[in-house]
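In the block that follows, a single chain appears as C-alpha cells, in the form predicted on its own.
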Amino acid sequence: MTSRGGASYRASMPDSSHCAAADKALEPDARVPSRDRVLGHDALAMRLAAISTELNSHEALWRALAFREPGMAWEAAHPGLAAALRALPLEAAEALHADPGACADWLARWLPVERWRLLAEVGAWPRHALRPWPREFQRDVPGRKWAQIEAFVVAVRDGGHECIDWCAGKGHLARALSQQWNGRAVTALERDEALVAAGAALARRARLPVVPHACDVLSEAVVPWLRAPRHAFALHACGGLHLRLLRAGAAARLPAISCAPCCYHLGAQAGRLVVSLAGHAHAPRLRPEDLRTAVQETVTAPGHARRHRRRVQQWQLGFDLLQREVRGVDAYLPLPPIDAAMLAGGFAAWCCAVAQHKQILLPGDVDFEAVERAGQERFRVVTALDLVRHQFRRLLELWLVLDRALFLAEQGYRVEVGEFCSRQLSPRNLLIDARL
C-alpha cells in the first residue's frame, strides 16, 4: 500500500493576471496612503473592497494548506512557480520566510506581489512626546512587552476621559496611561484574580489611580463598567475578547475606543468571523483556519522555539504520510499536540503512542527511520509552498482589522487605522482608533 506520494514505509520495501478592479483600486487618490499617514475614515471601505477583490481573485493561493495537502490545487495553474518552490532547499525557504522583502522579490517572477504589498500598506500613527518614565516601570515589565506598551501609548491621542484597560493582566498598560496622562483614573478589568492582586500591588507602589477589578469581560458583569463615559483600551486583545469590546463599547456609546487586535481565530465561530455590514458585502469565504493564517508571522521566537517547532512539524508530517498509507485514506488526520517530554522518547515511540490514541493499528514492520526522513523532506516542501500562502497574511489581517473598524464606523464612530509600532517589535501592530 502506498501513500499519495508513492512511498511505502514498510521495512521490507526500499526507501524511496492582473485584475483590472484591483489595479483601479491602487489609483493614488484613494487607497494607498503615504507611509506617514494612517488610513483615514473615508478610505476604510474603499480599501476593504479593494482587498476583497484581490482575495477573491486569488482564493486558491491563500486557502490551500500545504501542511494538510501534499499537492496544491493551484500548482496546475502555476507550474513554473510550483517547480521552483518544490526544488527550493530548506535553508533558502526559511531565509525567505524571515525576509518578507526578499521573498516578495523572489515571488514577483510569477505573482503580482507588488500590488499585494501596496494594498497591505498602512501609514504609521504620529508619535506624541512622552513624560519621563519612572524607573520601576521598565523594571517590572518584560523588555519587548514594555516596548510595545510604550509604542501604543505614544500613538494614542488623549481624549480627556477616564480610561478602561480591557483584559489588563497586571495593569502594565493602565499604569503607563495613567502616568503619561497626568494621573488619569484607569479601571483595569481582568478575569484572573491573581493578576488583579498583582496589578493592585503595582499600582499602589506607583501611587497611581489605577484600580484593578476581577471581571470576565465576556460576561454581562462588564456592562456596568461601560456606563460612564470612558476611553477603552485593548492592547493585543485576542479574538472574541476584542470583538466583545467593540460590540459592548459601541452599544454603551463609549466616547473613544483604541484597540490593537490579535489572534483573530481564538473564539472565532463560523458565521461570526465578519462583523461589519461592509465586510459582509465583500467578504471572501473565510474559515477559522484562514484567521489563523493572518497571525502566523512571528519575528520574536527564540532559536530553540523555532527548532522545536521544526522537529514537531517534521514528525507530524511523517506520521501523516504513514497514517494515509495504513488507513488507506488519503486525507489529513488532526493529531494531538506534542510537548517536549514526548519528543524525548523518539519518533517511533511517539508514532506508536499517537496511533494508539487515534485507534490506528500499525503493522509490525514499519520502517520508522524512512518515515521520519519522509517527514523531513515533506517539511522542506511545505515550508517552500507556504511562501505563497504567507504572502497573503498581511492582506488577510488588514481585511479583518478594516472589517472591525468599519463596524465601529457603522455605529457612528470616526475611525482611523494605522501602525503603532514596527513589524520587528510586533507583527500585530495595527491600531484601530475610534471616536464618537
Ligand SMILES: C[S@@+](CC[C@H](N)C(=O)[O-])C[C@H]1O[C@@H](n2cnc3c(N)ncnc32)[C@H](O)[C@@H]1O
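Numbering follows the first chain given and starts at 1. From a predicted model like this one, the values you see are computed outputs, not experimental measurements. Rigid core here is just the name for the largest C-alpha set that superposes within 1.5 Å across the two forms. Compared with the form predicted together with this ligand:
For residue 62, the Cα coordinates differ by under 2 angstroms between the two forms after the core has been superposed. For residue 43, the Cα coordinates differ by under 2 angstroms between the two forms after the core has been superposed.
Comparing the forms between the two forms, the C-alpha position of residue 370 differs by 2 angstroms or more, with the core used for superposition.
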Given for the second form:
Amino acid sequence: MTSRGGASYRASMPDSSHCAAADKALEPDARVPSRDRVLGHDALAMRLAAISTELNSHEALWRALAFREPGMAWEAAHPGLAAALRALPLEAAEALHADPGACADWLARWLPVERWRLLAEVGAWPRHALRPWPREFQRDVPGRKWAQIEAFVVAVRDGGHECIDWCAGKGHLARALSQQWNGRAVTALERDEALVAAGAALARRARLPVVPHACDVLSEAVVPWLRAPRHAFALHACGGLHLRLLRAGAAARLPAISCAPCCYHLGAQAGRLVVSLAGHAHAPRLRPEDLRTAVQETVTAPGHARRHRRRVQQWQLGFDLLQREVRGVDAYLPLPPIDAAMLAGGFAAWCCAVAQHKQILLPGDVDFEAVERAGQERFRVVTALDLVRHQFRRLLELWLVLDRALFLAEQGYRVEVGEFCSRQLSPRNLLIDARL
Ligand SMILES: C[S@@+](CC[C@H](N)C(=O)[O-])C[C@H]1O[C@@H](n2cnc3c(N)ncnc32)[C@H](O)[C@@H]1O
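Structure of the form predicted together with this ligand, please, following the form predicted on its own?
Now the full complex is given, and it begins with the chain already shown.
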C-alpha cells in the first residue's frame, strides 16, 4: 500500500514489518470498509480487532498529550517526523489541523495514515422515505438540531414497538418519531423538569401521544419504564447515559435499541471505560483523557474566539515551564481556567495569582516577558505535535462504538453500525442499531 502522497511509508517506518503484516490482514474481507454499507453484525468483532492492533502498536502516538509534556516519548522512534513537526510554523500547523485531507497527505511520508483512514470508514444507513413534517416542527427546533433529528429518523427502521426517547431534552426526537410512525406512543425520559414541562407543552400542541417524564435514567426510577417491550432511542446521550441505556436496556431485554453516542468521557468511570468482552480481550490501555481525544474537534472558530483560546493556552504553557523550573519538579500541574478579565490584567499578574493559588513561591527576578515568549513557542510546537494524536480521533471513536455494539451483540442482539448523517452536520454521527 502506498500513501496518498504516493510515497511508500514503509521506507521510513521503524516498525515496517508490523505494517506490512497489517496491510495483508486488511486485504478484501469483512474488515475492509465500504462507504456503501453499514458495518454488519459479523464484521463488528473483526473490525474491533483490526483497530485494536493498530491502536496497540501505535499507542505512544495517541496517548502522549503534547500540552502536558514538553517532549513526546515517540519522537526518538520517529526522528524525521518529530523534526518536521517541530520546524512547522504555527500558521502551517493550524492550516493542517483545519484541512484533514492535506494533513493526511503531509503525514503520509512517515505514518500509515491511509490505512488508518480506511479502518475508520463506516458506511451510511439507508435512508427511508419520510412523510411531510408539520410546519411547526422545524420552527420549534433549532436548525442544526432539527437536521440531525431528521437524519436520525430517516436512518432508523421501525420495529412496530412503542418507543422510549432516552435523555430526551424537550422531546424533539420523540415527537418526530411519533409523527413519522403514525402516532406511535413515545415515552420521553429526561432529568431536567423544565425541559420535561416544555416537552409536554410541545407534545400537546402537536396532538401527539408523546409523554415526557421527569426521570434520572441513572437511578433505579428508570427500571419500570423498561418493563414493556419498547424500542429505545438515544440521540447524543453522553458517556454514562448511553452506557446505562445499553446495560439496563439489554438487562430488560428491550426488543430494539438505537443509540448515537456522544461525549464518551462524560460520566465515564475509570476502570469501566470498556464494556464488551471483545473489547476487554483487545483493549488498548484507555484513560478518560483518551475518550476525550476521541471527540476533540479541530478548533476552527474564527477571529476573536480563536485568538482568545490561543492566548490562554500560550499563557498556560508558559506558566507550566516556569512552575517546573521553580518547583524543581518536571511534571505537569493542572491550572484553573483563565477568563477574559484575567487576560486583560496581563501575563505577569496572572502568573503571580496562579502561583499563589497553587502555593508556589516565585522568585523576585522572574523575566515574565521571556516566560511568555517561551509559552508562545511551546504553543507552536504543541499545535504541530497534536497533528499526530488527532489522526487517531476517529479510530478511537469507532473503537468505542464497536465496543458498545459488541456488548449488545454479546447480550444476544443483532447489531449494525453506520453513519446517520454527515460529519459536517454532526461529528457524532455513528448510530448503533440493535435488535433482539
Ligand atoms: C446532549 S442532550 C441530548 C438531548 C436530546 N436527546 C437531543 O438530541 O436533543 C442530553 C440530555 O440528557 C439530559 N440528562 C442528563 N443527565 C440525565 C440523567 N441522569 N437522566 C435523564 N436525563 C439526563 C440532559 O438534561 C439533556 O437534556
